[in-house]
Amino acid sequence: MALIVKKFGGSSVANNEKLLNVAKIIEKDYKAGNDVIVVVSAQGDTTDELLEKAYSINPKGPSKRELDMLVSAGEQMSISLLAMTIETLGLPVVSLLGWQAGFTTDSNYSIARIRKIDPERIRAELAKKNIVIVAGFQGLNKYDDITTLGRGGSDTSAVAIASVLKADLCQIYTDVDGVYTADPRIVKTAKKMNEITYDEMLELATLGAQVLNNRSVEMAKKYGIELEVLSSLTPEVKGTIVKEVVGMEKMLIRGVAKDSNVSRISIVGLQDQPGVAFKVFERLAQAKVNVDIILQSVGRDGTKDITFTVTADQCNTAIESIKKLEGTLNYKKLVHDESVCKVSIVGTGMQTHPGVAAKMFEALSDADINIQTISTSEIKISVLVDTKQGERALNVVHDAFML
């Protein structure tokens, strides 16, 4: 007998037919004698629809506390409907909200972090031989307010439960049957990988691959939880295993990703003196703006430029935060560009292979795609290009490395 944690995304439980399909997947593992915990997201586009309702009432933006109270209802609907569907199969089942499942978080509404999980209730239900259905994406803070973990938070909920209960298997069901070398909807020649390392998956997730939430990959690596990414539509097809070490020689490039949720901000003509960068990024941190690529020019004539990227939804917040420093920073101008996207290659093998960057840049040059910004690390190279050329850039780079 094994303890299995299964997570199903919103598309997997979008309607009654899909709910029954998921119930039968759960039934198979349960009848094989396993303990089964299921983490579920809100159905289909429910979260987006709830947010649309909220902003139709308050276009300037409702408080994040009230937004969390609203959107958490989506998961409550999903767990109850899935539990009802499992009941029709004659199986014992119980649905639990995040707080009932023991999730305690901090008080950063809409982007809360898990503080701890008390698994007592889950263990008690498993002891009764119940299938346990848990609402992903949510928890309770010290004020007994409902909080949410941010987009993709149900993946994090599933991995957290698997780590606390030391599950034998953690499966993430999506609408694709594994992790591909690129988004197969954009790159028709993309291939599914049998396995991938945590670091490679984390980079791909951070860089725009939408298969797994990056926080869930971080947690899986920290606690040594192997993940399997597979499709709820074809559960019999083996998925992609995400783990610490893969059983083959490191591939040069593992995958290519595109992220369109990017805005570039440049502060031009800053004073070239110590502490300037600190003032900029301290202010952004206080505004809870996550910064990705950071570039600083070489000082000239006593000034320098700083360019960085943020997610498109945080662009206005970042700009307003920098404008508040205008009197102390004495910069010449503040410019931003939302018509960019980030294309990246990822692979641990590139650490020991020269010429990877040149090959990527050659492919983009041959396709007459201009590179606006470059950022590198040991296992990734990212470039910013015009958003209109993003899909073509993804394809030509993928083809260049024969993925």
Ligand code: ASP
Given for the second form:
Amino acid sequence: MALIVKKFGGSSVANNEKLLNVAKIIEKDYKAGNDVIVVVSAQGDTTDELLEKAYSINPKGPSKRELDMLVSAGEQMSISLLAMTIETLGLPVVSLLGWQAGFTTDSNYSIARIRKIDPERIRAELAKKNIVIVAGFQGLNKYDDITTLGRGGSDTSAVAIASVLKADLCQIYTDVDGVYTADPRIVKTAKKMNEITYDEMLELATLGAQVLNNRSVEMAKKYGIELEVLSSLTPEVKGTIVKEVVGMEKMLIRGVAKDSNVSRISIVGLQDQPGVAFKVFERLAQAKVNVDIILQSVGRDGTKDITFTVTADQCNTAIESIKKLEGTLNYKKLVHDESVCKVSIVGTGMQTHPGVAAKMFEALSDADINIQTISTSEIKISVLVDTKQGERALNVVHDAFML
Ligand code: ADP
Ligand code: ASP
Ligand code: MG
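Could you drop in the structure for the form predicted together with aspartic acid? We only have the form predicted on its own so far.
Complete assembly follows, chain above in first position.
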């Protein structure tokens, strides 16, 4: 007998037929004598639809507290519907909201971090032989307000439960049968991986491969939880295992990813003197803007330019906060471009191989795709390209390394 945590994403529970399919997957594990905890996301596009509704009332953005109150309802619906479906199979089941399952978080509404899980209630329900269905993506802060964990956060809920209860298995069911070398919906030549390391998966997830939420991977690594990513439509097909060390041959590049949630901001004609970059980025930090790629031009005629990227939803906040520096910061103009996307290659193998960057840039050049900005680390290279060329860029870079 084992303790199994299974997480099902929105597409896996999108309608009654899919709910029944999921219920049967759960039934199999339960009838084999296992304790089963199931974490679910909101059905289909529910979260997006709820957000749309909220912004139709207040286009400038409702308060984050109320947004969390609203979007957490999506998971409340799906856990009860899944529990009802399992009831029709004649099995004992109970659904629990985040707070009932013991999730405490910090108070950063919409991107809250889990502080603690008190698994008493889950344990009690398992002891009663119930299948336990837990709402992903949500928790409670110290003010007893509902919080959510950021988009895709149900993955993190599942990994957190698996680590607290020391589960034997943590399976993430989605609409693809594993982690591929690129998003298989965009790159037809993408190949499924049997295994991938936490570090590479973390990098891919952070760079836009939404198949796993990056915080869930971070947590899995921290607590040594092996994850299996597999499809709820073909549950018999072995998925991809995410773990510390993988046995497969050392590959130069493990995968490529695209992130379209990017905006580029340039401050042109800044004074070329000490303290300027500090002023800019201190201001952005105060406004809680996460800056990604940073590029500074060489000074010329006493001026310089600073270009940086932020997530698209933080673009306005970033611009407003720079404008507030007027008087203390002199520059000629402030420009931004939202039609950019980031294409990245990831692989621990590249540390020891020269020529990886050249190969990536050659593929883009052959495809006549202009690189706007480049950034590198030990295990990744990212470039910024025009959004319209994003999918093609992903394909040509993928094929240059993987075929
Ligand atoms: P869920 O609702 O189950 O959480 P998501 O939509 O969050 O599902 O994640 C699954 C999707 O991730 C897939 O449909 C696929 O298009 C996308 N994806 C992006 N990159 C990859 C990759 N490298 N491997 C597999 N899927 C990927
Ligand atoms: N329903 C939430 C979202 O759409 C959480 C999740 O899917 O993991 O982001
Ligand atoms: Mg997801």
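Note that the rigid core is defined as the largest set of C-alphas that superpose within 1.5 Å between two forms. Just so it is clear, the model here is predicted, and its values are computed rather than measured. Residue numbers count along the first chain shown, from 1.
- Residue displacement note: residue 305 has its CA displaced by at least 2 Å between these two forms (rigid core superposed).
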